[in-house]
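Given as structure tokens, the chain that follows is alone and in the form predicted alone.
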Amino acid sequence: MQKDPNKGYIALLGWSLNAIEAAENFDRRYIVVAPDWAEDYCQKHDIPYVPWNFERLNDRSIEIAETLKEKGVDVAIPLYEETVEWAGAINSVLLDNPRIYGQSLLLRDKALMKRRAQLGGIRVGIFEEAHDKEDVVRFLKRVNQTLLKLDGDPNDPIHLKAFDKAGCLGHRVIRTPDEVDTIPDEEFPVLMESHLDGWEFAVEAWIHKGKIVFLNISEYVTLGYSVFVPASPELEKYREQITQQIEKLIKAFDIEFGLIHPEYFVTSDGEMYFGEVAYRPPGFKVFELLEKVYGFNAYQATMLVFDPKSTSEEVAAFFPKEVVDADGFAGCFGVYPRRRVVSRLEIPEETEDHPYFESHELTAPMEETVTKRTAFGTHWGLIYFKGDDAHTLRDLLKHQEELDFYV
């Protein structure tokens, strides 16, 4: 696609073929910043590329910002969790605004993030940092004391999360002091938080000049397994409340532009609790699902709101109207083998024959023994569905959990 020199020049931090393809087909110049292993591929396919290894920020970190500035790059976009801090550091140089780096640290460290949200008047559960196993046992006991549990009552669970990993990585649920012994020492320090009973959902909000320009609600059927967009009418009825929460978040974190991906809980009495917020595209291919129902490319949308040269008119013209412009519902299911030993991939007939079934990206198993999942683990691939009814789709996604795809 013809590139417009009057529009922003964008650096993509990290590696995503879908993001690169979106940039190729968009009217802005772009460059990919990725580790050395991407070099051959980029040369072969004429992809503008600059090598950089995203280790911890150190004394040399400023080099990449200066390299991009010399090339005339306007803004850097993080594609996954580990590049959020880098984007903050680079953009504070490119946009000459040191506060952007500080903001990216808040969006990376889950404990700081919760404190900042709390200061902004946003409801969060009880949380604390743990440096060792004793801290976890103490927190478990304290939370259950607070809930006035009696001896013999089952404990309310607590959640443990890595400080700065994406989504479900390093996420554990702890119910008894005995379970604490199973945590390897190298996982510390961790964030501990009380369990929130409620309906968990995620939001993707594109922000331009401090205002929400498009807000999608992603409905989880089972966390770590399945999600669909737009949300069912039951969850969409909270849209106004959810929008107010996101506006509070934008204010609390001082967000001027970009894409945010927060997670929330809504309790049975309609209260909203903040879980966490990420400053990067969501996992589980939600961008691809959005394209299936709305027809716009969410990576291009992200480049648009990050680009300091985008006009409000251009942004308004790009986005469809939430929910009313959606053509049905699209969802995906992450497959985990249910057996300990598997020899082949076999898609159940009832899945493939369902009118909502679209495609899958599952591959034959590489080895026969299924490695034991630590915490949430990583799924083996996704199956995509699309249809007209949210409830049919929700039940279908839920039902996939009972089927074997690897036998």
The other form holds:
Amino acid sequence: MQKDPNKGYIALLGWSLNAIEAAENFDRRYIVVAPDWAEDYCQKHDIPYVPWNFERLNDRSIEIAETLKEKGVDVAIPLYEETVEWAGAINSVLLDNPRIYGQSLLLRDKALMKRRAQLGGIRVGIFEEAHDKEDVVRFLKRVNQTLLKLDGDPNDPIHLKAFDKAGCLGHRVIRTPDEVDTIPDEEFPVLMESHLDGWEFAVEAWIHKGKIVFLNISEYVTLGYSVFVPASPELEKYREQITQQIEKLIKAFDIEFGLIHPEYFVTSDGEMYFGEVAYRPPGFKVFELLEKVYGFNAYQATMLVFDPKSTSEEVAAFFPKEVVDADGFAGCFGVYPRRRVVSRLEIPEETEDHPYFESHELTAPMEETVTKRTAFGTHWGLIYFKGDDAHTLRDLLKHQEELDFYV
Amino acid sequence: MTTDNSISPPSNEKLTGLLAKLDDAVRLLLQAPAFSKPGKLPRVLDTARRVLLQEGGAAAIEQRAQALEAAGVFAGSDWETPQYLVPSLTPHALKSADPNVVVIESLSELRLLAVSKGEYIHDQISAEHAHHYLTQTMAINLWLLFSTPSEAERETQGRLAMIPRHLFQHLAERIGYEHVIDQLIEEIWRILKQRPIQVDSIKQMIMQIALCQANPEIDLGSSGQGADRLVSSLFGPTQACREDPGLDVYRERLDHMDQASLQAEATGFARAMHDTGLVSPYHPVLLRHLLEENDNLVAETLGLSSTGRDCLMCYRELVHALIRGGVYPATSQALYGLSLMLERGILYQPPVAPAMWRQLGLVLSEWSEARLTLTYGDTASPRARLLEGVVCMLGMPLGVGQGNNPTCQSARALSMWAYNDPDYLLQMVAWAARDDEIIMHFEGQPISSMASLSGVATELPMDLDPVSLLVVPHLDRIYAEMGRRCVGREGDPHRWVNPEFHGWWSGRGFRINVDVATGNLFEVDDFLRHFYASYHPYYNGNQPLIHPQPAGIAFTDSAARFIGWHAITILRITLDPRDVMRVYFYNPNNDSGQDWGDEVKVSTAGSGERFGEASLPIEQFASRLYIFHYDPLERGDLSKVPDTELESVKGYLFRSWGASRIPPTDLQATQAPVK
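Target state, the form predicted in complex with its partner chain; input state, the form predicted alone:
Let us now look at the entire complex, which starts with that chain.
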């Protein structure tokens, strides 16, 4: 696509073919910042590229910011959790605004993030940091004491999450002190949270000049398994409340531009609890789902709101109207093998023959023995559905959990 | 107004929905920049798979063929260059358990259909070429038109097995059955002229044709005439079984026949058998009948010449025992093998007849019995099945095929022994079938097939003749072990392995024209000069080749591109009926008639070939040769080999597999000197 030199020049931090494809087809100049294993590929396909290994920030970190500045890059966009603080560091140089780096650190640490949200008047559950297994046992006991449980009553579970990992990686649910022993020592320190019974959902909000320009609600059918957009009418009912919550978040974290991806609970009494927020594209291919129903490319949307040269008019013209402009509902389901030993991929006929079924990205199994799942985590691939009715889609996604895709 | 019109059949609705999804996926693929196309392809293939499962799906894909190719469905794969596609590879792709392979093959056939119909003007392949390719493909896959999925297909492919069937129904409707049948008949004759040992699939194809002819719903037009000899040779070669009455009825008829009728039956069967190489199940019924009643017609029934007849007379008792033990309607090919074995006169070699007696009484190991039964079923006893295999291999040493396995070396060894050292072959069979172990020696060290862990092939082969079935796994492991013992030696291991593995007669002189380290060509002139001086009758003192010699060729495809290294046997070099100097050789591939590109077409009949031989003019053959053995003491005169002859060979070489292997120094040498 013809690039417009009057518009921003954007650096993409991390390797994502979908993001590169979106950038290639967008009217802004771009450059990919990725580890050096990407070099051959970029050369072969004429992808603008500068090598960088994203390890911990160190004394040399300024080099990449200066390299990009010399090239005339206007802003850097993080594509993965691991590149969020890099984007903060780089953008504080490119945009000459040191606060951006501090903000990115807040967004990288789940415990800091919760405290900041609390300070901003946002409701969060009970949480604490754990440095070893004893901390976990103590927290589990105390949470259940608070709930006035007697010895022998089934415990309410608690959730453990890594401080600085994306989404479900390292997420565990603990119900009894025995289960604490299954946590490997190297996972500590972790963040512990009380369990909230309620409806969990996520939001993708594009922010430009401190204002929400597009707000999507992604409805989880089962956390870690399935999600669809836009949300069902029952959840969309809360849109106004949710918008207010996001505005609080923007204020608390002082966000001027970019894409945020927070998670919330709605409890049965309609109260919103903040879970966490990420400053990067969501996992689980929500971007693809959005494109399927709204027709806009969410990576391009992100570049647009990050670009300091974008005008409010251009931004307003880019985004459709939430919910009303959606052409149906699109969802995806992450497949986990249910058997311990599998030999091949076999999409159930009922799934494949369903009119909502669109495509899948499952591949044949590499190994016959399935590693036992210890935490929420890596599914073996996604299957995509699209249809006109939110409830049919939701039930369909839920039903997939009972089917075998690997036999 | 009727309400019927508003209700469309459900499958149609489904197809429409799927096609919308397919068009979406194709659009995404088309729009994607080259680097992200691979990521968009799986969705296209998967959606196409679901379309192909629907009634009418193939037609819908045919309409979209051009759009699919334009979007890049074939980019980067073999299917990108349809002009080089080989019909004989399609059955393998269509039977694949990998849905993507089945789908992309199907998409390619439908694309060629669109091309052949003139709906799609393709810049790489003409409508005629596409039509030709499709008819061959259909002929080879005729089973898909007329059969439901077998148990094996169901097991590996599941629902996927329906895709090739839908595809071929559509192809047959668009192209017409008559084209398929004639092509198929021609193909069958071509393969039969090579006299393979394994003819089960050919018999199946002939049965398909017979069924096709008998089916009133299939209009064959004027085609299929050439099939009569094939069909009759299997189902009714003589007067008394013309209408395929069944074995019991035929057996009863024999009881009431006079001498003249029996004589007519015997010659009728013999003629059919020697015409086609196929043996009707009725034929053994007659032979066994005559053995009891009238054994002076046995020679007639076997269709023997005076040589074979002599041999039969000398070894009457042995031959009778072989017939009783191995020639049944279920093992009818044994009859042909027996006949050709007698014609070869190998029973006169002192150890062969006693070794055959051992074979007759051989007690098979449990493992051997189980393997034979698993592969061939239980219509014949494992011992009879193996006996059939033995006489067939001794009768048709060049009919050994490697099946779909990477074991060309082992197949070549079996063929060479059957041809040159039959009692050694019988020894191998006894060891393998009875003891489950073969021990060979490598430079004085014994190598046991049981102690060697792995061979070239990773799984036990199933698609082989009975002898190969039992012996090849042992040979394969020994061969691989010999290779392992050469690790660390400089140069190509075949130098040491070939003579030790195949037999003392493999020349200890060894030449290779590829530098093992770099893969580049190496001393090409010297290599070719030695080959000509050792093998070409004009330069080696007109000495015919004495023993079959193992050799290695660089196998090229129809576009003359390098495919891989392959083992063959050089059998003889002589002038053909047109006075062209030809190399006649054995290729363990199941079908030797191959197009190696650059006008190098391997001939299997019509240029003086004996059954099972392949042949090429010597300069074309030499151009694909990369390894040969020779006797350094019997070498001809190197200086007599003219440069012009070698230039011609090098032309073929540099236009094919050698093109990308020319070392830098050679390039300089071939450049004209700068003045």
